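In the form predicted alone, a lone chain appears below as structure tokens.
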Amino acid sequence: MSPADRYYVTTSIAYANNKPGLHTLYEVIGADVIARWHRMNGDETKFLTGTDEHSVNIAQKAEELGIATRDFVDGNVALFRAAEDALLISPDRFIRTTDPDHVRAAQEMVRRAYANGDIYVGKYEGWYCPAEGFKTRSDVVETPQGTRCPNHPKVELEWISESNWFFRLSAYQERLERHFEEHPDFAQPDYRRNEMLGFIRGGLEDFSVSRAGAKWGIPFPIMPDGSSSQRPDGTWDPAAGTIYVWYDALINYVTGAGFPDDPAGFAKWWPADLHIIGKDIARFHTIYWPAMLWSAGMEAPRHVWIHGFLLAQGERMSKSLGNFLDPIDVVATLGADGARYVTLREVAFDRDTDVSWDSFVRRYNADLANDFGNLLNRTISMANRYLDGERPSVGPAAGLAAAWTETLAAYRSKIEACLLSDALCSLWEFVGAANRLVEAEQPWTLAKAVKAGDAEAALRLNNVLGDLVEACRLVSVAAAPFIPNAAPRALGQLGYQYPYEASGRGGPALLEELRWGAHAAESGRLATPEPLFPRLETEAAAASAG
């Protein structure tokens, strides 16, 4: 199958150590939009997200709570699933690193690396972050509280010395440099690509792929002498240790594509078209991961998109700091569509962005309640009043039609470049143009002239309202990947059937639906307008969120 026929997009998998914040699910919302865009365009699409469940801090937290580790992660995974359901996330698979097929995939990747001569037994001595893993000298910072991991400054590092297995990352330095140079769009945005390339050129160190003595994790399948660690009864020798959490976690992407159980499925879906990940894990995905794949005889993913953090007053949002937004609360106040829209409109998908609850409410009111919601409501109300509910046909190909051609080109290019906030900005500039048309043409004034017998005014009124109805139709369909529940409701009010399934599959090619006048030959009646996005009072919304 050619790349044009299918699209495989993934997010990073989140630690199942707590309930998710909106900052955790931000990339998942973005990936869901991209997956829906490809489904609606007719691409056979696979969207993978899930949870990483084997970190040391998960086992420690479960022990502190006095419950089994599996019960602890099961409870947290349920919170992730509930939050994603509330946000209308539609993965084709929600993968867990405790899934049996992932255990098989991780162990097979170890065997392949060993067979290729890329892993060896060595001694690790250095810092270990329970929330993240092994830290090289360049990955730690000195603080008044002592040596800390910059991503988890409140977590005390552990100094460990143990015998474990190492992966020969250093053997792949030249190939990685060449890959970055020959595929300049492999890691994006460009400034992140340059950061990663600079790190490679600084010299790569081999990294640990096992943990000695850890009980919670995927059993390492090889003993130090190269024999299998699986006993005759099917159990695993604990002396072999476990697979290091980061090595295990990265492998989820090939598990989701069918490795190793479904060779035909894997041949169809791999390599992934797009990994969407945060800037704190860029090295793992753009340097470690390609080398691991090459060692196993597989291709590197086609693209890795590296996004920034959600900030609160300049500080990274985190559950440990308590400065995060609860996705369930955000949905309760803004609705699922509103939560999706404001998150991806307020937060740039290529860099850190400072946000607040007030900025979310202002964006919701300005873009959804006022600009689009009011345009839709006024358009339907005026057409019902002045044209007796008959849906007007579009006017000559000028004005909004010309503006739409430019808008669609910009919107499409920005979505496909992962610039989701910019894509919405382009689309809402067109919403603004439609609202300006209302004020410039004043359909209520034209309606008075029609009553006075002005035939030219009647034609103009029909054309203006026809253009406004078409503008509302096009914005509703184009924005459907962002606002999948509101889009069908908007089309229904305009007298159209929504042609796609809830996940975005099953309809006509999206770009055909987004052609100006695509349904001009169809007659229809408008429904009674109903507010899609009721305006929020900031104080009341803040109280609700609190």
Second form
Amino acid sequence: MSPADRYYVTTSIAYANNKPGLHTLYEVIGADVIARWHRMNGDETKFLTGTDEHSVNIAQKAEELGIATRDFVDGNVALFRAAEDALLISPDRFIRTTDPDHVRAAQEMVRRAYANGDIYVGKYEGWYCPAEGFKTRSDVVETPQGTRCPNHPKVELEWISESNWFFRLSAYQERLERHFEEHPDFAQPDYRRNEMLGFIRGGLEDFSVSRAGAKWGIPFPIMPDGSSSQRPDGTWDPAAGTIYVWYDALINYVTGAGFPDDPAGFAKWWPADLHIIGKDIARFHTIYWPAMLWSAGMEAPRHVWIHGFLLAQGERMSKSLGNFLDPIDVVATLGADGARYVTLREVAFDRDTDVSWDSFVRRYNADLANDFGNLLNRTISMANRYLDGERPSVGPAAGLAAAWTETLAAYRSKIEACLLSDALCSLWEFVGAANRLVEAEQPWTLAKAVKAGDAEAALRLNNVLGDLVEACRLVSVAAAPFIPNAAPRALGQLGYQYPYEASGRGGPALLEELRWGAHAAESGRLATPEPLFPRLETEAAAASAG
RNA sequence: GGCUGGGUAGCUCAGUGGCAGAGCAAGCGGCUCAUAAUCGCUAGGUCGUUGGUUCAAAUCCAACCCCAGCUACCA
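How about the form predicted together with the RNA, since we already have the form predicted alone?
What follows is the entire complex, opening with the chain shown before.
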């Protein structure tokens, strides 16, 4: 990829019915790392995340609380934004499905599908639980009393039949199958791709794109006779109903690219390079969404990455189960950098992973406090003590330079393959190599020899410490997408200017900066070492977790 | 039920025919620059079960047990 490339990465938009858990923001942290990686590489980058705010359930919950729906979602969005700020998330736009340009985008996408003959009025039928709403086939259970909703077994379900608009997904079966075959990396990881391909091959049914009864939603722009549902005064005829979820939520990705208000921007930013989503919505993103885009004359996104879930003792974390981690608590204990690092290091990006406070604290202590934090600290201390604070020059390689070349290649390829945990694992192997170099060379022994007048030892001491400083610089810059606050502080302690803006923009091309000895010619002075990642006492961390 | 993955050390996982591995956690030792850190060593596994193929099986085959995912309209 050339430095002039543009890169557009998105997350799914979160349902704004509550405050966010770490399991919800997990993919946002991952996407943020990828966005920062591209910004630092010099790609013109757009990172989109946001909230999904329409639905009968949200309107109902606001009503229960006795507040206006808009106020209810505004309050929840503020909680999302606060949690994302705490985690140093750096979206280029935080999109809300209630944003006016998004409303226009969704309506225009519906019009395009209609113009293309892909939506038609049909009959939506399904079970309806008066206590909860529409239930899917797999949501209901057969009991001796009849079909019931498992949450409300005493309530009799109603078989609802309402007239709704449908999207002709069935018309896209062949094209979807071909797309999956011709672009094996469209949906990843592979096992998810195979699941989706299997689903396509099993035959595709049309899906409904409107709801007749719902009021809290984007007005459906077309009347059943094909005329516009917009009235002369600009308001929308409620008889047309509202746009149902997928023609609302998924559209955010094109809205974020500039559709429909900014055709030039849209031409530049679409198709998206990467949608990062959870496995629960894989089908909608890899099957419905490409078909919807094709219907509108647009391209499918280039890649969809499907991640797994965070588990607590084998069970999916969720707000309803109450077994989730509050990102604010995690940041309070581990710091923003620690929370980001630990979450993405502990959780494999391609599958479900069990997490706990204990595993988070162990990982923080092992990797950040002991391995990397202490490497920085001991390196800076020794250079201060033995070289009087003068930053040693990068000398003839003591073996770390070759190791770095391998590390960087592995790190880079894993980040670009969305294997973020594996990427950190590779980088930290290099941290281990640097710590082993300290033991092998014993700078304190060299320093004694220097005091005794050994000139050869002086050179060697300088070279060893020079390599260690360089190793610390490289790891700090390479890890910056994961630890955006700590990286500049580490560089500062090493006596270097951090050349990037807070968002990761504005500096030299990252791969140039990550060349061994890129700043060998510059002199500088080391600062007083100060632990970047203070070690946590396990008991104290457990106590603060409540 | 069908299809697809998986079950390997206390924990998380790598290993797809050739002497059972890594990281973390545990124990012991070294070192002293450092955040009780770091480096080294040790211990710990009938590789889900049973049978088969093979000179040789964690790996291939069969059966079985267990777990997870997908099997269409939730945001």
